[in-house]
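Consider the single chain below, provided in C-alpha cells and representing the form predicted on its own.
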Amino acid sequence: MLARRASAFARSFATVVDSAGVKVAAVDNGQPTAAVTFLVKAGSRYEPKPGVAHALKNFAFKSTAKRSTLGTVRESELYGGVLSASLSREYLALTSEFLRGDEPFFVDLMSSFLTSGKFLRHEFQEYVIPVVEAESTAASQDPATRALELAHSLAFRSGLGSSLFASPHSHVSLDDVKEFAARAFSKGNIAVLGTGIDSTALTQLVEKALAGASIGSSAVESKPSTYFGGETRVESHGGPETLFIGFGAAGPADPALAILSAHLSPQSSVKWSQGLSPISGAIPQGTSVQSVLMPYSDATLFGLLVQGPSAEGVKEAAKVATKALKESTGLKGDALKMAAAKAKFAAASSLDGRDGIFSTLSTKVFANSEPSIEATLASIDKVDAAAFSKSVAAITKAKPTFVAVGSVQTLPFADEVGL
C-alpha cells in the first residue's frame, strides 16, 4: 500500500528540467494554494567568511531595482501571500506561498532579489545587522541549538562545520555580503521548486523572469567533507542540561542510518505508550532522548540529543542511549523489519507538507537524481541484517562527537557514558 501511494506521488513530479540554466521541478496535487522556492547554494558551508551567509539570508526581500522593501511588503500583502527565507548549511531558501493563479507576481518578486538586489547600506545597518544579532543571541541561549552547532564544528571543522549563525566577533561588512551574493547568485547554483503549480508553467515563468538577467554562471565551491569527531564542553545556565552523542561519515547518505534512527527513537507510535525503543523505558523520568539524523550532499551526522533538568539524570540517560546504540549492531528479524517500516513511514510522511517536499527535492535536484520517494523506500528495503550491522559498526568505530552544554563540572565526559 505504501509503495503504491509513493509511486503515485512520484509520478506527480515532473522530471527536473533546465530552464535558462536553472534547474526546475514542481508537483501539483490540486491543492488550493501554491508555493515556489528559489533554492540557492549559499549555505554556510560555502561562505568565504563566518556569518556572511547568515547576513545574506536576512537581506532577502529587501530593495531591488523593481521594488523597495516597503513595496515588496505591500504588494505581497495585497495578494495575500507569505514570504520567508531560511538558511541551512548547504542552501539559502527563498519561499513564497500564495493562492493559485498568482504565480507570475511571486516568481518575478523572488527572482528580482537574485538578479537586481540593491544591498543598501542603511538596510544593512538598520535591519540586517540587528536581526542577525537577535537570531544569533537566541541560538546561543538554546542549549539544543548550541549543542548541534558545536557538534557540526567538531564533526566537520570547516565546510559543514561552519555555523549557521554569525558570531559577535565575525565583523561581516556590506561588501562581504555583496561579494558572496555575486558569486552565489549564478545559474549553476540555483534551483526552483514548486508545489501546487504545473511544471511547464513554472518553467516558463522562470525563463521569463531570468531572461536577460545579469547573473553569472560560475558555481560556488566547498571542499569535500571529512569527518573528524571530538569532544567539547560549554558552560550554560537557564536551560536543560544537554548532551549530544554523535557519529558521522563522509559520502552519500546511508539508508541503514535512517533505520538506526527509527530504531533508537523513543517516540511512540501509540499515544500514552512508551513504545518499543530500547531507550524509552530505561531513561530516568524527566529526561528525554531525541534521535537526530542530518544527511547532507556528501556527509551525514547521526546522534542522540539527551536533555534533562539534572546532570545526574542526563548522565544515566546518556549511558542507556550509548548502550542501546552499541547493541544495535545485532538488530535483526522482526526488530529490524519494524525499524525499517518506521524509517519508511518517516520518509513518506515527510512529504505531507511543503517543507518535507522541498527538503526531499533539494539535494536530488542538484544531484540530477530522480526526485521521487520511491527510490528512498527501495533503498531502505534493500538493507538486510548483515548490511545494517556493517553500517552501524563502521560508523560507531569512528571517533565520537561528544558535546556537553550546561553545568560542565557535573555533566559527564564521553568515557563516563560508555564511549
Given for the second form:
Amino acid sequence: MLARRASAFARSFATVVDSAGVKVAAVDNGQPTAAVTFLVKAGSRYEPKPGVAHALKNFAFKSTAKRSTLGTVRESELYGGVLSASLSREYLALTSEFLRGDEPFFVDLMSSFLTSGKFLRHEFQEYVIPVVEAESTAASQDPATRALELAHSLAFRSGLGSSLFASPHSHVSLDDVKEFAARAFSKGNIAVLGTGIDSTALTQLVEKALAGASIGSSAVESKPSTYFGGETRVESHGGPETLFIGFGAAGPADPALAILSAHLSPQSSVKWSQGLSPISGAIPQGTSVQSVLMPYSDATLFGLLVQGPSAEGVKEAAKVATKALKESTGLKGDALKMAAAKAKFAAASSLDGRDGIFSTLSTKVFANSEPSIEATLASIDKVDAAAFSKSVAAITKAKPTFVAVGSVQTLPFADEVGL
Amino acid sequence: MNALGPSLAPYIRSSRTLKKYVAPIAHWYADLMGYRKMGLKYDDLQVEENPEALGRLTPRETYDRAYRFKVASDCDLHHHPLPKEQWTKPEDDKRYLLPHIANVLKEEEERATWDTMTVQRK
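What about the form predicted in complex with its partner chain, after the form predicted on its own?
To see the whole picture, the full complex is given below, headed by that same chain.
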C-alpha cells in the first residue's frame, strides 16, 4: 500500500495541462488544505513604467464586477481561507489557501479579479497607494533588499533590472495600472497552479471561471536579458554594513551554479557547527555570508551577500568570500560530490513546502519543460568537474556586480576585495 | 430612506407620460430656486454629511467646487447675484456628487449586511 502510494506520488507530480490557452498544473499529495495560485506574467520586468507592477499587485482582491472589496474579505473569512498576492520580477502570483472542498469559490474569486477587476479610483487612493508607499519604505530600510535591488539594476539594467518596489518618486497613475492589467491579464500570460487539488477538477474549474471572460490574447513583451554588471555604493544608516558580490549570465539556468551556491553557502547542516564551506571558518566573528542564487527564465544572478556590524569585518569577509569563489573553479572529487548532494537536497526539499512547489512549478510551467524533480536532480548529477570548472570560470570572467550599502567611506571597493 | 432623502424622481422618470408633464415644472422650479444665479450647481447644496463621497471627487472637481463656493459667498456678501451671462447654465447643472454618495451608501449598507448576517451551512 505504501509502495503504491509512493509510486503514485512520483508519477502524479504536476502534469501541466493546457486548458483553452491557460496552463494548469496541480499536485495532490494528500495535504489537509488546498491552495490555488493564479500566476500572471505581470512581474516588474514587463511593466511599462517603474512601479506599475507593484501597484497592480496591491490591487489584488479589490472590487470586481462580482463582489466588492469588503465582500471578498468577508466571504473568504467565512470559508476560512487566506488570500495573498506576491510579486516577483517575472510573475504576479495571486494565491488562496483554503480547506479542501472550497475550491469553486476561491477559483471564482481570483479569476473574477483577472477578468472583471474594477480598478476604482478611490480604492487606488485609499488602499493601494498607502500600501505601496509603506512597502517601498520598508524595503528601502533593509540593506539586504536594497543591495539586491541595486544589484539587479546593475546586472540587467532594463527588464529584470527594474525594481520590485515603486520608488517614492515614481508617478504611477490609475490609468497606467489599468492599461498594464488589460495587457497582462490575457490567456497566454496566465498559469494556474494547485496543491492539494486534483488536476482535472482544477482544469474544469478554471475553464468554467474563464469561459465567459472577455480577456484578450495579447502577450506582454520584455527584451531578452543581457548581463552587464557594474559597481555602485549607497549611503545608508541604521542597518548592518552590506556588500553584494555577484556574477550573472544570460541564458537558461545552469545546474553548475546550484552546486557552486551549495559549495559556498556557509550555512551548516549541523547546529552549532561551522560547516565545511571554505567561507564559514575564515570570516571574522559577527559577519555573515549568504550565497544568493536567483534563476530567471532567461538569466541567472548568482552572488554572495556579506553583512556585518563593522565595515572592516565586512571587508575581511568579502576578501575571504571572493577568494573562495575564485578557487572553486578547481573543485573536484569528493568536494564536488558533496556540494552536488547538498544542491540536490536543497532542490528536493524545497518541494516539501507549498511555496517551494509553487516556485519550482512557476519556472517550468511557462517554459513547457518537464516539471518533475527527477529532471532537476539528473541535471545536477550530470555536472562533472570539468563542466563545473568551465561554468564557474565562464561566469566569473564577466564583469562583477558589486554593491556596497552602508557607510560608503569605509566599505571596500571592488578591487580591494580581490575582484 | 437615506442621506439623499426621499425621491419620486425614479418613478416619474420611468413613466413617459408623467415625465412629459413633470419635467417642465421641474426645470422651472430648479431655475426658481436661485442657486444657479450664484454660479452653483445642485449638488453643491447637498449637506456635507458624506465626507467620504467628497473625497472621491477628482482633484479638478474638488477645485471647481471650492471655486463655486467662493464665487457664491462673494455674491452673498454683495447681496447681488452674478451677471446673467455667468449664471450656471441648465446643461452644466450636472449631479456630479450623486453617484459617489450613492456608492458610499451602498457600501455602508453592504457592510451593515455583512455585520448582521447569520450564517447557515447548507
